[in-house]
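In the form predicted on its own, a lone chain appears below as structure tokens.
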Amino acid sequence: MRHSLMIAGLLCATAAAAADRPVLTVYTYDSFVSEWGPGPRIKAGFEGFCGCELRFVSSGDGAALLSRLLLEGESTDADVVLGLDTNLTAAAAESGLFAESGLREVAYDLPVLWDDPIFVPYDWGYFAFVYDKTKTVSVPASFEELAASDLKIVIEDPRSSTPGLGLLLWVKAAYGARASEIWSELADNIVTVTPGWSEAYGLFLKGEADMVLSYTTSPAYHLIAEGDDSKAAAPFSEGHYLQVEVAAKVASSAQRDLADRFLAFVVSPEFQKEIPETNWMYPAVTPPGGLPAGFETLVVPQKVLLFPAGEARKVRDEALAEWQTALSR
């Protein structure tokens, strides 16, 4: 009986201690928190020193995060949002829902200069169409060649997915006034449009399409994790559009100090070392030891395309209208 009372007391004490731990809620996208994504390791790493509980809440793909936060407003449960990119940061900043990070003088390893006071980069990569070398022999070297081919592609919805939105701006940056023409020519190549990246890549792996909109870094997963060198990214002569993914603190958070600690953790070696082999992107701050073996085999674009955040917001609606018109015909 005494032992039972002792055990019951210990359990109650443990439960009480757990209940006293502050909770930091981070909104992010589905693949980040999957069992093979960085989420589980990031959670364990941060909880190892923060004296808190790190709670991830997934909300589809990246572009869906901002839509959800705008809908919830200041009543949101989020303390941090992780998974927006530079195509969304202007609208996110204008909402007034985010606070400055307070981080200064971080030595980022990005292809562009970074001085945004709100948004903290955690990884980056280039959009690309990925294919299977054992199945696709004639590889298009441009959007025009892709449109002229019989290849079937799967892409993501720009209204819910950051890769989908990135594709719109990629075409717009490469072709300008001819973007609507390119979309009209590409329309019959598109098998389906998925809500997010995970669904699109899954369909590609099942053989439902010849190519999928993904990243130049995606083949590294197959090479490093599976020992499979059959996947490759097609280099396009127009150049490739850059994505920089970011995290930010929610201004209405009741855990602002803890959110600050998390953002500092985001740019730390412990967080950054997980990015290459779990999120399969380039880290925003290269960790000690550099990139894993295999990353040196990846396609490196000869030309980098990127709209500044404010300009990306301005051209987004026009690019979306062009895409919708072409796919509705």
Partner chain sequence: MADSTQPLSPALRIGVGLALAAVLALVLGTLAAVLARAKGFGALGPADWAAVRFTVNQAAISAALSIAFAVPVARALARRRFVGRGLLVTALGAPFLLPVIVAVMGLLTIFGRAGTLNGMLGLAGVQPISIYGFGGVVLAHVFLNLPLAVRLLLHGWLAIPAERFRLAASLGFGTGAMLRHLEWPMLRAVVPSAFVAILLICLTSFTVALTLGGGPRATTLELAIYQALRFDFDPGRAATLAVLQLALSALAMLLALKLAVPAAFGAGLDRPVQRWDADGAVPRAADAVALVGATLFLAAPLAAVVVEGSGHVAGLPASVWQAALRSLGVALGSGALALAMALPLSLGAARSRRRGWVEAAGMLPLATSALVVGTGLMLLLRPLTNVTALALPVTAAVNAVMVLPFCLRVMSPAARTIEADYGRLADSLGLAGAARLRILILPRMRPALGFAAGLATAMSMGDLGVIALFAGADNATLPLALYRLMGAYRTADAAGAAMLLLALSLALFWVFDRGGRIDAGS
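Positions refer to the first chain, counted from 1. Only the largest set of C-alpha atoms that superpose within 1.5 Å between the two forms is called the rigid core. The model shown is predicted, which means the values in this text are computed figures rather than measured ones. First, how it differs from the form predicted together with the partner chain.
- Rigid-part rotation between these two forms: 14° for the smaller part relative to the larger (C-alpha based, whole degrees).
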Second form
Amino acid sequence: MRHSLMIAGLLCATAAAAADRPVLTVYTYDSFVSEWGPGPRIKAGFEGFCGCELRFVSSGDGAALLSRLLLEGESTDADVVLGLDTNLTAAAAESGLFAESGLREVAYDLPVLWDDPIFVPYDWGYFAFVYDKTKTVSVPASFEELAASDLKIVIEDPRSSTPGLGLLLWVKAAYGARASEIWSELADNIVTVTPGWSEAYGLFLKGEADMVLSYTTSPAYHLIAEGDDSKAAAPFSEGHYLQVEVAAKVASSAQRDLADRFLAFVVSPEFQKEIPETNWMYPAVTPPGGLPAGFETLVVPQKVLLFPAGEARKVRDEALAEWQTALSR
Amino acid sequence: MLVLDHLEIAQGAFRLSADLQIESGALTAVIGPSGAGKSTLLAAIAGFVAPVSGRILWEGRDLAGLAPGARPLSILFQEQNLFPHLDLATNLGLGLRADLRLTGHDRMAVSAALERVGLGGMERRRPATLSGGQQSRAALARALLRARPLMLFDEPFAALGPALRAEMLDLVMEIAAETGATVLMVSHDPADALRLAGLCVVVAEGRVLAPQPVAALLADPPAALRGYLVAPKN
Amino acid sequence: MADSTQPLSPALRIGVGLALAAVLALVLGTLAAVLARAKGFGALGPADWAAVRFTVNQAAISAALSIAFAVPVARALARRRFVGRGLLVTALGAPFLLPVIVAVMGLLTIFGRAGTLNGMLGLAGVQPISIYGFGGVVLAHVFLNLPLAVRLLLHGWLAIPAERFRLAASLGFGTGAMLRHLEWPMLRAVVPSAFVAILLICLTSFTVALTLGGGPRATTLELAIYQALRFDFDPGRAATLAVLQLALSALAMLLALKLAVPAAFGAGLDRPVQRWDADGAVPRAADAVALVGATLFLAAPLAAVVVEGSGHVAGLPASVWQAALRSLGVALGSGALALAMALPLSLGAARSRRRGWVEAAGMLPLATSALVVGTGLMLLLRPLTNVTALALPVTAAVNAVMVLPFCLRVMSPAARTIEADYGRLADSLGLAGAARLRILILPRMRPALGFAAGLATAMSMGDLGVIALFAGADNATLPLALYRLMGAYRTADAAGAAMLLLALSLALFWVFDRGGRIDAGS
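Given the form predicted on its own, state the structure of the form predicted together with the partner chain.
Full assembly next; the chain just shown is listed first.
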């Protein structure tokens, strides 16, 4: 009895405290809010000056996020959605659920020109095959070389994972009509296709494959957090597909001012400085102190590949069909 | 008085009809060939099988609608008369109060009943540690405790040897005499019926015949029973 | 069996009604919610039908092999007494209780390209084997479900009263006669439902089929549902696929009802089983092979999880320990809830003539798509409440319904046996309602209740469940924390968390299962 009274008291106190301050609800993917992601520090930083409560609601990955938002429609609780990428923004924009950011004149440090009125980029990275330098000596420099080699790779399924879809578009952007042929040649290199990045990377670290589809920034984690410089990303001569992760304001939000302030915070140094060593991606606006030591060792692609949002949406179904056919044989 | 009033029982294709009366305090054997419906008759009286039509009356009261446990009777089955996970005192206590909220007086009554059937001091024993005869005695003791005016026995002693079975029948008669209970006992053996020295109802060919003295029946058995009665005699 | 003249008590009726309502709300309600949002069913393409074929094939073969391997193992466990047998029975159950990703990683340590087995084969100069592809999917499913099959069959064996074995021994039954007259009728009664239970589990496979399947050939229905919802944003097609999944499962359940022949062994007097038929050299060797083989197959991947993880448990961050506490709470809550549903359902089924329907409804959760349930629940609950704040209770409730089929599998036969053996005696004594529950049912069901509680809590502990769709920043469960560690490159911590999860799941199972068996019925 006493316990339940205490709990009731606590609940009331929490509710009262929350009622004093407006709440900004941000839908994001799961790894963003985890203890090891940027979430906790971003929350503390924004709440430090906004006079509000920042509430993260997490939902799987970027595709899960969009799916949830589309299901909820205009009745969504989200004020801001953070974590879609350039492969999803066309569908997101088409839903009409998002409002223009109003942010102009931001000096982004992106490898591409950014002029989207709705989506605000907060980080970016290149997809790449990561390998262990101590085990793999002859490193392929292109998909064709990879396909010709005996190297075994683990990739993610484009239907259930963001990097998987990235790889699909990467091959399509690099090879166009020849994509199908490339996949056929790659088929005997592919050990397996996993549901998501975590499983694929786990398999790679277990030694199940020589290379794994990840990011050029992945080796930075091992170098900085573990002092291990054995991992590297293989530069491919076709170029590397770019992933830009974005945030956007929900049109039906009742907290539009707060949402605007949050988007401005997203591109500010305080947010951006947290990105490299929590999300292990490049910040969209390089903070004044520059990138952390170790990032300079990363591979920088010679050529950047990226379908414009609308085109990514159009080619993905065809690319998926090619992928399925080539790998099902 | 137990009245089976134009009783019709059906179980699948099997049908049994009965229309008879049994006086209060009578000891009545129920005999008949295997599969004739002796157990079904008892199950109907006990409330496990609903009759298709007709009534079952005890002292003028219709038993229809009364759950088995609420009927003025105790029944002993061919087997499973005791819960194996409960000791004897608890098994007997259930006969007094199904929720086992026993008073000190109840517990003394349980011990006395065990004493009465020759199982004194065995309150804490579980059924598996008893012999077959002892298990039958324990079940009888519970019927004694329940002191319901009607006692139904569905061959509970069939598994016992002849001497032991005779002993149990004597015990049943003693208990019936002490409590004034009316007894209906299914038996395969006409010797059992003779030992009960009372009346006998024959179940055969889908019918339950009216009670008649055992000796008279054995002297001049009806056609339906003749083959059945002769066989066990040799 | 049970008598139609004894109506179910009002309390039991209410219990059965509530449990069925919970199951139907979760299974069909969530599906209806998705369907309502989609405004109708969507059309299926040829790829979807290919997924159906693959799903059914792998599930049928996985289930058949799980049962086939389980028969000798369960028989050996049933007729042998040796030191550590109880411990072995518990430990062999572990794969079934594990989060799938942990099990897969453990399997890969042994059977993977860089695994122990291939290492040994390499030393012997033998070509390496590949776990990726159809064979690997089946191997993993057998690994995950063999323990369940063994336990279900072992229960069947132990349900044959000792008196029957004594009788058989007195008649001089050898292994063959024992099989024909006692064990075969038991298997006829137990195998169809065990097969279907495992078939249904494998029908909804996602992570195993995808990770080990090797590529898009190994597309399961659950992945097709993922694709429909996440890739194509076509909730109508997702709903159609979910209905198809339910229909396939219903078909399998009907088949099992038709094939299952109840074994009428009658009641014994709870005497401990003693066997006289298995003293020969051949039965001994067969049992030894079955037990050693199963132990190696099931324990080696678990040992890998322990070896890789135990060094990292002590260093786990505080948040992982908090997540472990939360998971314990979720597990105990959903265990209690699952038993509260399974008890009236199993008793109601035992005493009702419509038993098949009650049991089929109880099996429904096995046939559901986790993604559709989660998505539907979100649609249903969001207008009513803050789903993130309720993430833990919702997860506990969903887990309770999801483990209900396993609880019913265990408790239903026990309830049926009690009713068949002691129903009339209890009725004749007027033992009804709470007293019947307290004096007859709970004590006689205790081993089944303990086993069911162990299964329910351990599975709820290990299952990621719907928490991934609902969690906020600070209410992660241990499986979600494990995924988050993996997603944050923290492989060592993830190995430690996997080890912790394994230990906690097993401990929960052991405590309840053991508690149910301690001097039960002796």
